[in-house]
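Shown next as structure tokens: one chain only, the form predicted on its own.
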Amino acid sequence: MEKLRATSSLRRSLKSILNRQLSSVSEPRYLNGKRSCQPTFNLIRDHRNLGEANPILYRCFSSVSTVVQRNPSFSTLNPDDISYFKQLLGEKSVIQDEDRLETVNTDWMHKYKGSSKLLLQPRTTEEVAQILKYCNSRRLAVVPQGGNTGLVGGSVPVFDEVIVNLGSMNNIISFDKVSGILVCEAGCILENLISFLDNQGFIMPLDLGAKGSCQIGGNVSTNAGGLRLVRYGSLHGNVLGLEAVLANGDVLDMLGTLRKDNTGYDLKHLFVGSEGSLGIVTKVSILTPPKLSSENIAFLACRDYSSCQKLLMEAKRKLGEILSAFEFLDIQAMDLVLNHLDGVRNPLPATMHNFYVLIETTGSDESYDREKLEAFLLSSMEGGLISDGVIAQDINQASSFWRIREGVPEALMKAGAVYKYDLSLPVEKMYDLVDDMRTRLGDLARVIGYGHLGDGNLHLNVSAAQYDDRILEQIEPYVYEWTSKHRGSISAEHGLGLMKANKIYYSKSPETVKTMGSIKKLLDPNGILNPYKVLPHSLNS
């Protein structure tokens, strides 16, 4: 390592950061959406009228939320429907087994649970089209489903909607090494695409903790953000085209592979982030960047949030084009990970720090990138922004650093009940909300803050032994009002789903929401696609 000009003490400190080895590194276990932990409390309450053929008429999905009423215009399944689907798809792709249905009716957090009696597994776009055409004619509500790793109740039924899971549509259609454009079906698991591209010398612009289970169609439908948005941008920029099936069975072929196309309205953007409420995405064309040869990961400690902010500013200035991730977590998040995830070790074991930052750089020149990172760390230490830190010396250490950041959601689930809020806020205001929530809740619950500092995305989590009305009353609507007051978004990357459908006005004007409702009515006049989600229920009354 080339010596840097500095005082002897700074030189020693920098050397300790750059060369420190972890005494023991475990292989990372990425959050993959599997239900390994037991639910602490089921928030769903069914209200039944035993005199009706379909007894579940309305449900309450949180202790103080508005009751969700079943749309009376929707039909219920009958034997003729089952016969039609079996003839269309074959016996094996029409699932009525109670154990299988239990899994697909329940979301990853065990917070939302539907009562669907039917799971369909189409293998082609034409089969999806025939399913929707039939369901629309019969007014059978439908829930599109991918890996079911969502956090806002968007991928499971509310009542008895038919589940259409795209997991069997998992083929890679083409890959162009010259342009880096990948075309694939919606059911491809994100981690499989990452592995495929890695063998081709490319990477996915999207990386999530749930990569082992989530599917690209679901990622696109929720406009998932992930860990490297600061470098590669959102899916609105990386998705070049898609194919989608409308509620009436019409197939929209927008599967372009061109970087430039200004012919008319760019309709694909309606389906990116619409959570399956406008149509079912069946194929995707996505621009993938080349895999770069140089990658460095630094795990750093900061004494306060102000230092984290200043460190981000310095990273953007001094790391520039090689900065690919800038994540942060507070001491409470770090403590949860260390206490609830097996095999995770603290990279900075001497003491616990108030804040931790994970910085990743990727580039094409190892020596240049390393020198650039070292110079940045030295100046940041000299300026008092970094209290301690370590750079990964090999891929195992790099994986162990990422395991800490990606493991926070899993640790929260294992810790007990959790209230999750995914917010976009001005970076300078992000942690003020965490502090305010701690003041409001006092000893009632533990407040955790972490997220994608590089793009202003806070994951605010409230952890408690069990769900409690007193806790929720202190959180909502305060957290939404606070976010709206500071011109933030109540959903940065998780979507609205069922959880936030009625909260959309905190981020969007009435005129905007009304226009959204008009688009929904145009593309899905019977409202069969993912009902009760995304838009406020008042629009459907």
Contents of the next structure:
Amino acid sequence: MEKLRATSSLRRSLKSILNRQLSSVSEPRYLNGKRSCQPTFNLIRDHRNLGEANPILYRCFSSVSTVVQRNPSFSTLNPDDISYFKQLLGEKSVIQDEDRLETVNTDWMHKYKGSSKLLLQPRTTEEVAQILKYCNSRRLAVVPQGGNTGLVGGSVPVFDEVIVNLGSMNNIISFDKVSGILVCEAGCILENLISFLDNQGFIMPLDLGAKGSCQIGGNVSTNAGGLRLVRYGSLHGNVLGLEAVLANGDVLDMLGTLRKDNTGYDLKHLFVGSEGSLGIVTKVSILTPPKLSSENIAFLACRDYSSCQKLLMEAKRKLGEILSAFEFLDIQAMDLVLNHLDGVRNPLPATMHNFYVLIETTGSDESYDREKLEAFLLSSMEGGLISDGVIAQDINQASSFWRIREGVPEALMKAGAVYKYDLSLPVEKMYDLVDDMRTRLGDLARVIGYGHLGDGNLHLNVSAAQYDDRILEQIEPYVYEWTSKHRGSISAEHGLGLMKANKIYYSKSPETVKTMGSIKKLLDPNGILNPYKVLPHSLNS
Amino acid sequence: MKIMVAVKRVVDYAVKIRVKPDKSGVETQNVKMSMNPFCEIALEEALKIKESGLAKEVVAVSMGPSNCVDTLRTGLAMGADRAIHVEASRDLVPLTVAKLLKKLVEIENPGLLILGKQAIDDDCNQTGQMIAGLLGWPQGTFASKVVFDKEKQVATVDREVDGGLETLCLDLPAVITTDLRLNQPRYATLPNIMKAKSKPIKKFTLEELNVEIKSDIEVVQVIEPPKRKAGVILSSVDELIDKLKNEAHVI
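Right, and the form predicted in complex with its partner chain of this protein, after the form predicted on its own?
Now the complete complex, all chains and molecules, led by this one.
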């Protein structure tokens, strides 16, 4: 009872501070020049004293219940800390420059902004270990950061946590051409790894739109999914080993390169997908599939969602082993991409179709694959599953099809404010949610559905001109309850981060979450690694 | 009027090419091959002209080993009505291609011959000009815009030249070679791919056309360009002068 009263009086006082702040603060990046409800802001923005930390962060666009408070047991940085880090890492790897801090404090979607005063860029595992050991002893909270392309606010500080960015650890350690096993440091950018492997005749088992910036350490820590999961499986299967540093500075060397190793508990799986909350991944050993010569891709149009589903079933049966990607987007998504992205061409310009499906096949025999794909598509067309479609005739056309599908998130960003949801649902039910949301939101906002149909993963996005609490009220918690009712996952591949930290109960049982809490307490007793994220805040008290 | 379009099967434009270890050429085994981008543009232009009612038929031609048929199928899937395949086992130089085209023109009698300005594997930029010379036809090369006049039977071609744009008026029959900005080639749609399966591809051999492939050119060696050296950051003007004098030998 008291807590509630305290919260409401807090809110009242907050509101008055808010109103004062609103008139003086300028955040053009978030508002696009419009003065509306700001996604995030810091109350004590203008006081850049090293010791002063923001006590409360109030996210204006989210529901009332998520007021995050800075954990008072964490210390704040003092000049001794800075000099220790400078001595440990060298001047160049200790960054306090405000402009650089601005970038690393903000996430890709410009939705979350922290107020960290310190960015560290270690170059070796030993440096990471020393950093964590020191921070653990000083009780300084830490945010491990890679490419900062996450979509749930997991890669940026919430308050003044120290940012440990692994971007400088970007060496490829070894590559075995016979087995295809790649060992590299966590800061390697995915696209660079893809290019390196291309020269060797191999590919990475995962591919995502963020590949130009995301780093493999982050991919592994968030168990990234991507476009090829339907063919190569998840990172849990492809990561053969990793090296991680625990909160107390202990280095766990689990960097095996063996396909089979049943000796004891397979701890690496704890670090795959725990979003940096159990340890910082510093090296990865990953199994890479050989690059197959024949890639074919078709861009198809379907009349309704049930045709898309049937097409998926037929594709899995008729294309079988050569199917490597099955993506879908609805007419709203296509419209958005054509309007907001440059250099994008509609492959089926005759009319706009309700649903678009992208099918990619990868195999070793060009003519065989081609025939198989053509036969499948022609029979699907005759069967009425496809209303129209094109097959790419060269690599440029193939890239342009992918640009459309991979460009949807970018187009959404350009269109204004976006509420992003990433859900795993049974394939038959997936689009029902989109239709439901459209009815609920009416004219308030545009609802867009697209995603990895092959994996049952829907990316539900709500696009509006500005962030507005009324829109949010209609979305949450309806979306989570809907998903929970169908035993789906409220975060298929994006992870929980800060955005869904308190939502885990929609998809996991209380006993399971309690056990997760015990593991966290065991590996990180002071809770310094990526605090306030992943697990519910109630577990900490 | 019939339009004949010559298309070539080349290594796909987006592939990172590698030189064979014996330096005899570029690696083409297990590498994605596609229609030459300029040939795609040529075919697209021919189809546009046909769709505007100024031509009755578009014939695609390709020369080389049996896998050329793949490229011709792509052309048929884009919308060409017929295809001709001239079977040849070796690489053909532009002069031979031009001589073969001359024979085909004599058989088919097209009113317009459209080619890509050059192939991206050899970058010769010769075939269009040579065939125009052999036939005695007018030529509009590097076309960035083509406008037809059916009554007067002329084609007005904007050419992209070093100094800017040059506009020529050609009496038909004529040869046009296409440049990048002429149009954007269409995708091959499924219904068209289906129709393409039943379109005829006629085969000719070199003996039938009575052309000798005696090449005057022999490829001696193919090597990669030298790798760029990393730049060096200098710390003073004296160091710069020293390097310019003693290393680069320019002052």
